[in-house]
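In the block that follows, a single chain appears as structure tokens, in the form predicted alone.
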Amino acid sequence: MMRLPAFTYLAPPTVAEAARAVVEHGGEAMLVAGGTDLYPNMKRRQFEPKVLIGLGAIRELRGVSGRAREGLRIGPTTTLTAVARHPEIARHYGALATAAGLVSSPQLRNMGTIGGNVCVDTRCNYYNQAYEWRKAIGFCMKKDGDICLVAPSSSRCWAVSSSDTAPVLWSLGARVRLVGATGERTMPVEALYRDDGIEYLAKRPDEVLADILLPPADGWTSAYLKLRRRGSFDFPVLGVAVALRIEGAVVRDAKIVLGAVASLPRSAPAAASALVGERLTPEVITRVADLAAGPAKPLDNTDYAHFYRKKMTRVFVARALRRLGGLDGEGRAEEEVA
């Protein structure tokens, strides 16, 4: 049986105190909200903090406020279940409600938070294993080793972004507010991520994710599709987020963002640009889906073969576009279990 190692737990009442506690304890400390990813990683000795700084007691980090016409503010410790069921999110930011509702399993969504999913650790077949398994193969660059076992000649880690909500928030034009010991800053969601399996967040260690800010819905509609082996629990091996603003059957603006195909979510700007000014005809959808597969660079380090995941990028983008265009007759657009 894998057990949690010993640690000290702190429960600061404010964001500022949480940020100061991180500075005080330095590299020995980690932030925790729901803990649905952190605690299993601690049991596998992938994370070894001596101090956990809990965010659950900070009231300002919980809940959803605002209206779609002005934009919404989502507290990062709001549970994924609450996000998925929030009426304003479900009605006006449909892809986000879908993505939050597809994370893991119902029990874990009741505890896991949207902030935790936005910042969730990258994954790899060589990394997400028990300590003894990793020790037997000599460990990997991401923890305790020197090389990336996916690409041994590479100087970087290729672990894969595993968030469902990150590509959706990117496609919706969301921003995040970070609060640190020396001040705060607000940035687009896309600026939060780095293309590096280890240093995958641009957030400083002392910074706390304080707000997730959605812009006004403003006529946008969106969809999210997820590929995974089982119908629940599994992380995505492909996520496709598509957001469109359609006027009179013509696409006026579009964003397409792919998840689980690299160490960060991947935007597909050429595919999105090809939609602008067009109607969602079968021919246009096929052309755009082909363009969207370009930024997908999956490696052989998660479930399914990488060439299959690349192929499914085209399939899922096409399905999302058919759904948003009212052309989807397959009756099941939210997720695919192969």
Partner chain sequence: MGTTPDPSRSMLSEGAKPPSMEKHEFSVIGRPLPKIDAWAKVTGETKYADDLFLPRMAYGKILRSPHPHALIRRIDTTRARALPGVYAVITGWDLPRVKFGILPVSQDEEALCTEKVRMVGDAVAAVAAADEETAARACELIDVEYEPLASLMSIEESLGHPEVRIHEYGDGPNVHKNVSLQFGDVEAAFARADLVREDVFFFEGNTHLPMEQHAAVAAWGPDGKLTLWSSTQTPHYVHRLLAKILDVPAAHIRVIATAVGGAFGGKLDPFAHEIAACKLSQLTGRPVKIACTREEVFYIHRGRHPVLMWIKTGFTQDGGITGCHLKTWLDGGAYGSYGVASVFYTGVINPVTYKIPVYKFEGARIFTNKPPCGPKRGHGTPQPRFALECQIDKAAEQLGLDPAEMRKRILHEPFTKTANHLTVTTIGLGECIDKVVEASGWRRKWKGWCRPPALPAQPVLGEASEGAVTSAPSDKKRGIGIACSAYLTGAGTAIYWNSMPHSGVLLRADRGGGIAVLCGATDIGQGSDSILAYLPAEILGIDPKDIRVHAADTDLTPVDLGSYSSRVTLMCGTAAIQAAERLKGAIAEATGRKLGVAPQRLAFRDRKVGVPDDWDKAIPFAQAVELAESMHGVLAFAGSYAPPKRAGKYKGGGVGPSPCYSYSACVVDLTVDEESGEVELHDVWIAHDIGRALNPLLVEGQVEGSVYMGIGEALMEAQIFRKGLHKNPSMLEYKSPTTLETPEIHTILVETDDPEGPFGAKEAGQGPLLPVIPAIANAVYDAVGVRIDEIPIVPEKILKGLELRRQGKPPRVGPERIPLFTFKEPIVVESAFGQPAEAMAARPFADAPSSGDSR
Second form
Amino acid sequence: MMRLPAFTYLAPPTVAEAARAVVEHGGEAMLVAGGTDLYPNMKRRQFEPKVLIGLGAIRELRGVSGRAREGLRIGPTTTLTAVARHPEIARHYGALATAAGLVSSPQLRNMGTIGGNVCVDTRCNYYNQAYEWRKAIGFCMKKDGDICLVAPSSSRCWAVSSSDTAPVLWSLGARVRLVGATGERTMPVEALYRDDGIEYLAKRPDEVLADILLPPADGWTSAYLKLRRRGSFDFPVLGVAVALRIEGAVVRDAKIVLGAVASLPRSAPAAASALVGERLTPEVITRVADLAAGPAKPLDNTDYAHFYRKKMTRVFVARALRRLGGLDGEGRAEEEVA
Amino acid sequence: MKTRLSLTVNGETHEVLVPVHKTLLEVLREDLGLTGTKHGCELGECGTCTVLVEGEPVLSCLALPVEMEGRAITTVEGMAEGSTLHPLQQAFAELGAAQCGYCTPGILLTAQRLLEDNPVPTRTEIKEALAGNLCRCTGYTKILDAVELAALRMGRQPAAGR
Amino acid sequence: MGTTPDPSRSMLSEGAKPPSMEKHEFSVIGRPLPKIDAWAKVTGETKYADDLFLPRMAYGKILRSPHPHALIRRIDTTRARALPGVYAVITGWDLPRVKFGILPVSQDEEALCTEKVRMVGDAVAAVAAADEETAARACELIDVEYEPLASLMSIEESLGHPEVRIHEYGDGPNVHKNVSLQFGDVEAAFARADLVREDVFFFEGNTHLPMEQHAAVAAWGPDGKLTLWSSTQTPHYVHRLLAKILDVPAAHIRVIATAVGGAFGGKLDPFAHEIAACKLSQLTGRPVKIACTREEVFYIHRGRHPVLMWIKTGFTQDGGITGCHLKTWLDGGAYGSYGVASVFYTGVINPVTYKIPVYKFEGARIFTNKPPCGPKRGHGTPQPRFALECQIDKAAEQLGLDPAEMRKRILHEPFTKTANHLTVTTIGLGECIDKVVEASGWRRKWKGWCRPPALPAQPVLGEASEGAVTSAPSDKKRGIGIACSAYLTGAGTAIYWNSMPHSGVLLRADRGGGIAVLCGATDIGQGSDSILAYLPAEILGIDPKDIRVHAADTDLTPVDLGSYSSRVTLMCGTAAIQAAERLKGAIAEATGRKLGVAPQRLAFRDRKVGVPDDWDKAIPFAQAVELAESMHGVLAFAGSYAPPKRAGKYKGGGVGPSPCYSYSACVVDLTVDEESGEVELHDVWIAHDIGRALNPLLVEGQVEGSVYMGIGEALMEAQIFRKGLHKNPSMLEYKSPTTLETPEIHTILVETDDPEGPFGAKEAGQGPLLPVIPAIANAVYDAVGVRIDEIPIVPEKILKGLELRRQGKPPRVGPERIPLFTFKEPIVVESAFGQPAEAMAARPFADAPSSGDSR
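Could I see the form predicted in complex with its partner chain next, after the form predicted alone?
What follows is the entire complex, opening with the chain shown before.
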């Protein structure tokens, strides 16, 4: 049986105390919410914190409040199941409900939180392996080693951002509030991510993700498509999040963000701006899909061949646009289109 | 370093003295002797170790008992009422839905929650609910049949009383 | 007679006809009863090996090699021994220095490697400690000095580097086994043909992935006696081999197979964790449990061989086969395991399905530095079946024949021999094809051989190039495919040569009317324990509930060889029938005396024994048992089964013979997404010739499970390696289909009442996997006109095929070449094709035919 290494467990009642506890224990402490990402990693000895600070007891971190008209506030320890099923989210921020509902398996979504998915560790099939496996192949720089096994000549780690909800939140213009031991800050969700497989979050260790803030829905529609081998369990090896504001069949505003093709979610601004002022015709969709695939730079470190993931970026962007434009022939994809 | 915890499993309260890093799966099996909960990967990748916490299917291999105090835990051993099997257990036995039987406890509990939420699920809804439980023996066919049969029987019970 | 076929009969008289298929009045047989262990399984009561917790038990852990190929220079366990909580640390030097292997011809394994490791995951040392965590920590403290050697990770590498030797034995450098058999003149057969096709196929390896990880508990008592509880499919072979490996008299060893949480062939060898647990228990004086992690299960493997295949077949205008020549190269991995049998199985079963008058087979198993391959569901036969069925589809296109119709025309004749001297009895394949064609709407759905129009030069997104957007996206193409197969119902020979029964059953009647059935058979989920209750219940006219089955315990139960080769229902079932008939005879004799009637007149039903036309005087079964015990003493009867001796009289003729063969036909309906290359399965129709369904529910379950496993192999499962390591040793990255990838499976059972099977039954647990894979490949071709001659059929390959089509090249994705390799000079034997199944000596241990008459 794979077992957890030993640790001490703290359950502070407030965000401030949680942040303080991290500082108190220096580099030895980690925050944990649902545990569905951290515990497997700990069992594989990818993380070996001496102290775990559980966020489960902090009430202020849980639940969804507000109205789509003014914008919603999602508590980061709200489970993925709760996000996926939340009527206001499903109606006005469809892609987010879709993405949350596509994470791993039903059981895991009952435990895993949206905050955990936003902060989910980057993945690589040289890294997400047991200790003995990593030792046998030679440790990589993400843990215990000093080279990248995917790109040995590279000085950086190329582990892949594997969040389903992050690209969607980015496309929806979400902001996050971080509370640290010495103060708090609020920033666009994209500012949370760094282009590095190891230091992939711009969050300080003591900072607690305290709020996920969605802007007013305000005429936006959104879609999320996920590429993976199976309809359950699997992480995305490509995620396509598209949010559009359409007035009278003309796209007035657009955002396209790709997941799982780099160490952070990748936005495709050139593709998005090519949509503005256009109607979603097949020709426009083809052109935009070509543009959107540009920023996708998958490497050979996940399931499916990397050239295939690159190729599918174009296909999936086109599909998402067709769906939002009502051109996909399958018509009603209501869960995915709000 | 061990912690004293009070866990409510199948309606019974147990005091256990366990290391805090021991998972619910390990405590159920090794400290409470409830070996009906199985394990296939211990990494949340197969669904075999599913138990219900406050009625919700969760992966006991990734759950910490320290977070489970005061929450009702149900394992397969708690599905029957006394000597009366849950209709799902009955249907699984009758239709051959358990071959090697190893994934069966996790699937039964997941299905139990499904039928509580959705007493008349479509076959697609059953597949979606059970998409987090791998089975290598059955091709799922008899499992889906058994959930349908149990749903039918559970639906009939109130009707018969009218 | 004229009622049931006599199950103890194995005589096939000259010109024997299939028995009639009258409907029989059975009380148990044919009914969809719950399995006898179903209740324990749905309540969580069933104890699997890791569920055993014994007083004072220690926990063991194995240290495994991080190198694919290396010499062991030094092992120092000092630091590990010093760790508090560690009870014992062993290496291979603590065990008798004896190599072992499941087959007598491949004794090439050590429980713990002493001088050399041959794969990542090879066991090197083992620890027993107070808990699993301490044992794991102790493993980290064992210092092993390796001298890495060049590693060989593919057939090509192993053949190309004879200077690197994985083993010192075999049929050449890194060649474990090289075989060649010829039955008739294939070149002449090809000269006669209207169409000769040569095709090359590759089938990637995959693994069993049982949900239960392997585990074992050993308790070596102060009396010097050892008990091993293990998740094994073959307690008998483990028993025999433990005696050799541990150098302890077999009489002092007891092996008990616990409930097995899935196996599929993956729990058929003796394993390091079992052996280490025994030794550690001896040293510590404590019970020792070793439960493998999921990753270790991937290293234990013994799964599907990667096989490269070249197949050349001659066809006549009307679809007939003039002859077939098959070459196979198996990537065997690091050890022999069942590999010699595997290599034969890639060749010998193909001729059982269709009329192949002339046949040549050449096969080689190559050692590589990967976990050893072995017997996974279908053992060696799914790979060549994929090749043959896809080639037949290609030939049908060239000949302009409906592939379902073509297959029906060329079915092997029942009760005749194949080219390679296998005796075939009943064949229900024609009916199977009819049934799946009918149920699937084949005639309506199959598009014929007109190929889809050529694709435009550029891939299209949406319908841009066609202007208007239509409602149904035309990038999704529907397709339908068919394939057939045959499989053996039990290997005709044991793993070690002997004349003893392959299966034995002891029946003991108690005075309350209950029956205890003791048999070495191992229920791995397929329901063999239930079969052992149903058959005596049927014969004795009692309820299966009145029977308690005690199985798979080498101290208590007569030997059954194990749950492999689809042998269990037929062999232990026939032995159980013999034992039950013998008990019945004893009860009838006593009851007849009491009632003053001839024993032959008595019927046994509804828990009573009496004369059918004077049923009021029938006496309760329990009372009849008391009468019988008063007359005969203790009522304990044995039954034995050994297959008819039919091995072909040539070297290698021992692999392939079986009492009878099952047949399956499968139609798959799917959609291929031309944009993404993804395949969505809609429906699978499978008709299976089961001989007789002793319990249709269990048979359907076996068929559905086989279809499921075939789907996984066809579309996503792959045991693959990178830099010497398993690429994806986890449940997450080794892709096993979930409910969402599994289509609706429509199972149709065809009964042929085979004279060899118990009540006419044949196998169900393996054969139905075989046609699924080629049916999927053929359906993909029907959908998008692309031949994927390489398993698994993943989206990347389909897109590559579509791209080739766009470029006007042959739309085929698959291996392009075969290794430069010299097979042995063939053993040339005359083809036995079409010879009648001759009259032969009665099966060993069978009773005289009259004994079954009272039924």
